[in-house]
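Given as structure tokens, the chain that follows is alone and in the form predicted alone.
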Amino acid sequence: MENGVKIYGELALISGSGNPELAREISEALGVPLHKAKITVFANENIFIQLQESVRARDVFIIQPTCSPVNYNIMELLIMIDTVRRASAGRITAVMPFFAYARSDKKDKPRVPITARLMADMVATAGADRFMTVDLHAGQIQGFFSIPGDELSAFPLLSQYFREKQIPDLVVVAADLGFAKKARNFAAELGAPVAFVEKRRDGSCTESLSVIGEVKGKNVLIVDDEVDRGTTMAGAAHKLRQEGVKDVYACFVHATFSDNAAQRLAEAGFKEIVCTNTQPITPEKRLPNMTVIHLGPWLARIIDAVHRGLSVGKTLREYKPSF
């Protein structure tokens, strides 16, 4: 203990195969090399992991978003946590920049699971002492975990990016009413008014119905937490153009991009698309008008604060991004 804070051993970083580029960014920003781990997938699809270096008594951060291939990356994370625990690590933090199954956070139909809770339970049961994630789909998911952790938000970085662009006559638009509160906060950061797109969902299909707010003749910035199939974001863009807007920008944290989402965004005619690299974005999904905010240096600063027992909130407030 030091000044009431428990001190763990030396910092150790381990990367899963979910987003090795982001793990390298964190490693380079911290000046701490990634621990070597051999990951083998046998012919029967079983995953086997062996650490090539000791982590005994060390403060281990496992960097593994549970993005596509989702179920493989989940199992790899759980096995990695168990491997590190059995190697006598001092503390284990599961760093999951993208948290899968976050949309399954409540029983909104009869006889359905709450898979987000199951995910939280599995991470704790595997042996993680802490978790770290970025912009959960619903804030209450934090309460599903029985272990302490940090839900971080990349929206201050995204708002800073657009604040520096100084887009005139800007209106921030929530892609749907479920994102209204976060969109309002985002708009406040930019000193811009806010509007909302009302949508109707029928199974996996969405339809933008109406726009709430004054957008005619304005430049608009559509914000959301995640773009999966891209139908909500593209549909909102088309609806806003019918309302007589000028340029349309898109902004979101998680670029899941399933089921031809990149093509839908390309056809929607955005002036610029801004997202982060919580998930890897393959070359075929990178559009010419896409700007990716790299979170490695930001996450590195937070990991360092957690390791040293410093305030994460203070660290976030003091962080100055460079674009």
The other form holds:
Protein chains: 6
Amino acid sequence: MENGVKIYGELALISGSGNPELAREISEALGVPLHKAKITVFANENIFIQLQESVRARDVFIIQPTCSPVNYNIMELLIMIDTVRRASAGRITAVMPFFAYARSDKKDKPRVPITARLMADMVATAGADRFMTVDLHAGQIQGFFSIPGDELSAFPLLSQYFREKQIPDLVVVAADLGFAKKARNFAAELGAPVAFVEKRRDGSCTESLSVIGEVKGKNVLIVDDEVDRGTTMAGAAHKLRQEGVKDVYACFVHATFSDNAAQRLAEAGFKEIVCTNTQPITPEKRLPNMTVIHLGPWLARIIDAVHRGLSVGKTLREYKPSF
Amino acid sequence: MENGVKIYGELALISGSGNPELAREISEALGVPLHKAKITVFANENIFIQLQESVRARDVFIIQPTCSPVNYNIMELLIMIDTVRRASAGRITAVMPFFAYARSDKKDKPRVPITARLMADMVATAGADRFMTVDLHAGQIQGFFSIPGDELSAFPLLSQYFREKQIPDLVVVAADLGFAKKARNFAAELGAPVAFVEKRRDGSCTESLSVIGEVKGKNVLIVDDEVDRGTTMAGAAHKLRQEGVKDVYACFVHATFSDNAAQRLAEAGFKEIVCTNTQPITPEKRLPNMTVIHLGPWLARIIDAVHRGLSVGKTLREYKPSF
Amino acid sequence: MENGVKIYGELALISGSGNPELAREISEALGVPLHKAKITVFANENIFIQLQESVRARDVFIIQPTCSPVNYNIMELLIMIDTVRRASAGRITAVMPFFAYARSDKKDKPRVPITARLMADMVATAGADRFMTVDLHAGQIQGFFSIPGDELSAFPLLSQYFREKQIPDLVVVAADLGFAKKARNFAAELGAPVAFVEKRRDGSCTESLSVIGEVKGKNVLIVDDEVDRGTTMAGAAHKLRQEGVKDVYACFVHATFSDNAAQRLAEAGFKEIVCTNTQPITPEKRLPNMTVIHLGPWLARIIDAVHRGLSVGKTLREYKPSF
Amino acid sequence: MENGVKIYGELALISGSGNPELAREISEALGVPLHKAKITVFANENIFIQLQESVRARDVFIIQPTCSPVNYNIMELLIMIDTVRRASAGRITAVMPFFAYARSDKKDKPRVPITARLMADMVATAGADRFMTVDLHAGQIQGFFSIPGDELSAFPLLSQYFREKQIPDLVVVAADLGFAKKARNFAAELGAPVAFVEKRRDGSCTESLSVIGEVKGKNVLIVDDEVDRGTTMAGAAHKLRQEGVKDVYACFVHATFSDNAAQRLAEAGFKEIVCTNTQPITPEKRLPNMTVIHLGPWLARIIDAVHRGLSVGKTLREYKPSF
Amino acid sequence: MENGVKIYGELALISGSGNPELAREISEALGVPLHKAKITVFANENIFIQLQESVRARDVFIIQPTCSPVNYNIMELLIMIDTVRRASAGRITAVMPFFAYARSDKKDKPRVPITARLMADMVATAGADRFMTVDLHAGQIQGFFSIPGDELSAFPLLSQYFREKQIPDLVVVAADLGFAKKARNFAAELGAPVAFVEKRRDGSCTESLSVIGEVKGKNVLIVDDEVDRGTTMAGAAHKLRQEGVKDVYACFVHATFSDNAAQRLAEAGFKEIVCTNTQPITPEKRLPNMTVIHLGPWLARIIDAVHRGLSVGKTLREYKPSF
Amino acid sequence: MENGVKIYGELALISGSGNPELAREISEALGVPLHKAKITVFANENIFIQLQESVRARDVFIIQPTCSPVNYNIMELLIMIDTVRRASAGRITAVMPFFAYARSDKKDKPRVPITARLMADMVATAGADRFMTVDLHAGQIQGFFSIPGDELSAFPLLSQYFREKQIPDLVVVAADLGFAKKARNFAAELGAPVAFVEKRRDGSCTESLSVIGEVKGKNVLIVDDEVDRGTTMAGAAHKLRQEGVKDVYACFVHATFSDNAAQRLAEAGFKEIVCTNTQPITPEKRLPNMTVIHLGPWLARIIDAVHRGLSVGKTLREYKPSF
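Let's compare: the form predicted alone is above, so bring in the form predicted in complex with another copy of the chain.
To see the whole picture, the full complex is given below, headed by that same chain.
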């Protein structure tokens, strides 16, 4: 099986509306055209899908990050899985490079949902055989799926990017204590120390930040998995500057950028912001100092490995990105 | 069991965002306050729900027609069911007076979804024990649910309304042949004959209407389950007038009214339009000649019967509406 | 994949007792012998099955319409699926050209079953991976299945047959309003107008028929999906003759013919009766003016396409029947 | 909970067509009338059921041994469960005093079904919450059910009957080695030794019997769980007489009596035949020397215990039959 | 429902072998005797359970932390659930105050299991209706369960204990960065700052510790969810002392104490060690400076609330521990 | 398909800790190396598995009899299945040559588990697609599995061994009446008569044995499926010798040998003891007069047939063992 075996019918790639550019990158890197799927939204808001070509017996990968518009894209994904399943595909992999509702992953208050588990169940109930995601907010979400799948991490790409930059006196900073362990690991990859910005609510509503660890006079790289409203990351940058750091860099995988996040980051004075395109990097999100690592070629290699029954771990280790 | 037994904990009513007015009607008719559920939509569009009171062991009815915004309301319903289930409710009934995606109920073309079945599976997977709906587009959709439930029909309320009006020389007309059988039954309730407006595509794209049955000089009542864009019903009204009918009435259960439907109906010159409030009758939907039958008191009686283990059939037969 | 790929083991065809002649037609058209399955009914009525050859890893199609004896044939089908599954088949498709209990597809009265859903669940629980049927009474029944499958329609074969006959002044008639929409579509295929025979219960028990639409002096073709007792179709023929039509033709897919249906049709004076052999056309069912369209070669082509992962839609469009 | 608690709605008893007399016995013993269920078999053999009264929230026991006509009765049971489930019963217990297909409980040849497991799955899929049976052919069949249930044994009633008769010099004989262990236990209850009649195929097809153990000059009681065709039991009786025994008695729980079994038993010269009415004891089955132990009162007591949440084991131990 | 309703049969408490002392505490606090369950381990190591009293319809709580011997206790729990389910309990709650395999909660390396999800599935498959746990290693594990349940936190009891002690100049320290966020929250409860001990692998195998945050001259309280081998906590204590702290306290919920942990802690020179008895505090685990908070009375209150359908959140808020 | 087809990826063999020697035999006979799986048991007794090579898309056979240490080996098997499933294997077969808890296969007392069904469910829930076992204590246990599988019997190997020995005047003896039918069939294979040793409890606790059938002056071969503590078999040997038999032989498939069984058998004076290595034949189990039939080559042939989609029945019939 050195060269892999074709255990299902031919590969088929279908893109939902979530991130057509990423789907195109994957399609081009694989040399496999995107399957034609006609998606209609009727006047009554009902989504309707008709595949224009047969997928019978094929090994279908549906590429659909559940990014904005979130609830629409989730419904579109589920309906597309149902369509492909009833069209008698051989195997269906739901490729969700961004997985919404990942922060709703536990009951940390009474009477709240665990929506991430619900999402995982929905994907399986609709008929997916496998899932593929990139950097889930918590790795445990893998265990929410009853179907097998692959969670990939783009952090090795980010760390390699920064290793090549060779920034002197670098300290890696986690802006959220929930990310402390991953930040430590990321720092170890860069051979850098780690520090933390701690956020704490004092009394009723005012919130104060403090820095734990040595940062003065250093270049700092704030790392996180996702930038949503950008308040945490921008607040950390401001606080770090107060503490006398030199340049401030930011890197993260998921550029959600809701609620004026772009403006907030623009005003935070980062030297460079590095992220990936698990979500579309629309013109409104683009900042002059932003570097986007396009994940298409990388995801293409992994999809190819999954399709041909090759080791994904080996494929990842051997992957050489070009920035 | 003549007076019913309490087999679950106390009744709890929770309203989603779909139709809060209908939920209030039900709550008032039952004398049971609506349960406090805090629904938040974060900047990243994620829906978050927290119940403000315990529902442990309670017999919970979640009132949420999946009307506009359709995909949002579906997701809110599913997340609410998950919330209630994980909060250890005794029994959960998803009350969906309007059930979206009901027209996607079969594969009548290759490679299309059966989204109505998908919806039914989602509701069950999220954790509902029972469902309750009003006039599904096709009765077979009941069979899409693996959980038991009650499909109620508001047509007896509509036919009683018109019986009381005693319109002379009335002919019931179905504007869609898929509704032919139900129109015939509705006509029989009114002791009236039935006729049909047939729509046929000629050659490429022009569409012509023809009337099958005797309508000339009669008062006609066009009946359907739902008005979506209103083109079918308005078109039928115009065609019938060409055929020399007297007054034209319209009645239907579900007032979806997408894409300028209100204006289309306004211009079609109906003597009276009668519908129900399974969906909110927003100011934009309201027409001067429109009569809305409020289903709240009726649904309240049925929910009470289900809660107390009483016969729903008997409850429906004994129900006396007041218009 | 232009020529299809073998994604499962070799094709295996197994016939139950339902319609061995149809199974033979399929087997001959495919050039694949019927698998030897020994079916024994013990003195205690228990059905016992032993496959005489291995089906390990094979792509098995079990051909079993659930026609008379209905309950026996259903049980035989389920037990055969269990047998094939436990014998480690690669994939199992339940081919049910006639699907019994299809009229029990909704709760239109209180406290009745939805037996068609039950049947769909039984087939899946027994272990079928896919289903194949012909012209379900309601298309929605597809959605009762949790497994994927193909519902095929023999109406294109029937309409082609009548197009070739070129009967002048033809009107298509639906004898049951529940079939109105399908009759309209069938009429459109023939470029003919459509009319209806309406049945209505007056007062207690007498039932009267009326014709809606223009039929006087025309040749009429009554179309339906199934002839069960034949009373509806024979009654329509008598009524139409009273209305002064010329020749009366009948066509339908499923020849159930229970309770003297053959005699009823014989006395109804049809010019020609056209049906298919989804159920066995036993000598008692055969009438002198009956034309049977044998579905074996057609089903064979579809089974071959499913087995080889080819588009079923394309296969159907390219199929050229010879009558 | 000394007197039990009502944890479901009121008890409801529904009888299928399998054994209406037994259902009547249970109903009378409980003082609970049989629920009115209208069972119709249409001309096309489809079974249709409509409950005439509400079962909403009730604790329903459906009494239906799957005796002759076996496949019909199984289908009727499954459809009845579906009906009761969709009618929103509180709990459903399938009471199957005789469980067909119990001998198809393992793959002892290649490519055969395990139909007993299939039956158990069907009962659960249709919607039963619990099962109740009497003396399964193999106790392991309990484990085929994914739902909980009670397997009851009528052998203590049979042994008590014979203890009261005080037959001298009694030897208990198993006519089938698969029943050896149960026969030994039955013998121990009577304080009697045990012997076996062994059946062995010699060469091609002739079958010879031999007796293992001491029987000469003794009274013998042949015991088995079921008499189907009666050949085994009649053959054993003939062989035992050849070996010089005195009187020959027979006892068994299930009187299937297929294929002239009654005549075969009549000619075998038993002094007395004792059985139960898990299946209807029709006039054709009745023999002059037959004693039938009516299980209705006994089952009534157990159903009552299950309904009230009382110990079934205690109920059985305290039960005093009157013959 | 102010005083709660009894929606299931009476409460029944059953203890496995995992922590009989804790079960006894619960039983005493509730005034409900432990149900008699006879647990036998045969010579062939097979576990066999027989309940000595009926649990029919009862609301059963099985108390079994999956502590050492871990794999034995898991199997015993699963078999006990099966026993109780087949004995027709009304509802089954698996009370697992310590949940083994919780660290195997994600695939952070290729080709490893997610055993915590497997455990959750096992518990549900065996037949539990609900679960109850205390301080899961990761809150997300709640989402591994398809059944509802309650995860309780003993940290409020620990923080209240230390609030009452009023230790001056206290800094809370997380010895593991994965616990950083929870440590911060714990610190906030005590109004204390937080610091971290970071562990990093340098090059091949040597591991170095560093302290992030201000600790010099302070009293420190190291907090964690579990002490397994004790190396992390002991190492942190040594490192902190090197950094010039005053007294070192430790607190944690789960006292696993494998592989000489007790000795390691003894040598680490803690002023006081505070933990709970989710696992048995055997004589080998007991240290002179150890304070054990007994959870029995607290769990009893929660079990009572669950049984009576009362709010668990409210019960927890109103609970007043006495140390 | 004469030579079989490769329908899954390449064959992969993985051995758990249960019986590495048997796994090695299979591996050598197939010429397929054992897959490297690193199994770690942490200090806290948690089992951790990491596969050292990819199994993506492979046809994986996990070889793990659930022999001593029983509960450990079961857990290890389940965790290994989870590991392999999440590593995206193409198909997983759980090969359990010895299946623990098989005697817990029915509720023959109130309130006991059916652990064998629980085990079957666990194996399927963990993710196995198929099972393979050797001589289950009761064939019905096959029906406990919802997944398909193969139960193989080693008795034909044992009977062939004894046929080749040509022992004169041989009588086959069942030491347990539950094994009576299988013993009869085994005797028929050898052309020998059958006899039984009956065990009966008299009064309170003393247990007496009696022989049923002719054994005096004969050579006897006691046959059983498993030797656990060895008391039954040793007791039978003593009793038979009292009855004046000549040589006493023993054969059985599963050598569990708990609680000094080896010594018990050694003292029972068998001429020869023949068994298989479904469980490891450790030095403590080995007796001088013991012949072990190694099942590796035989299982290898069957695994190969399953992998290649060939008939297992034919493979078994054509197998020629060499002793």
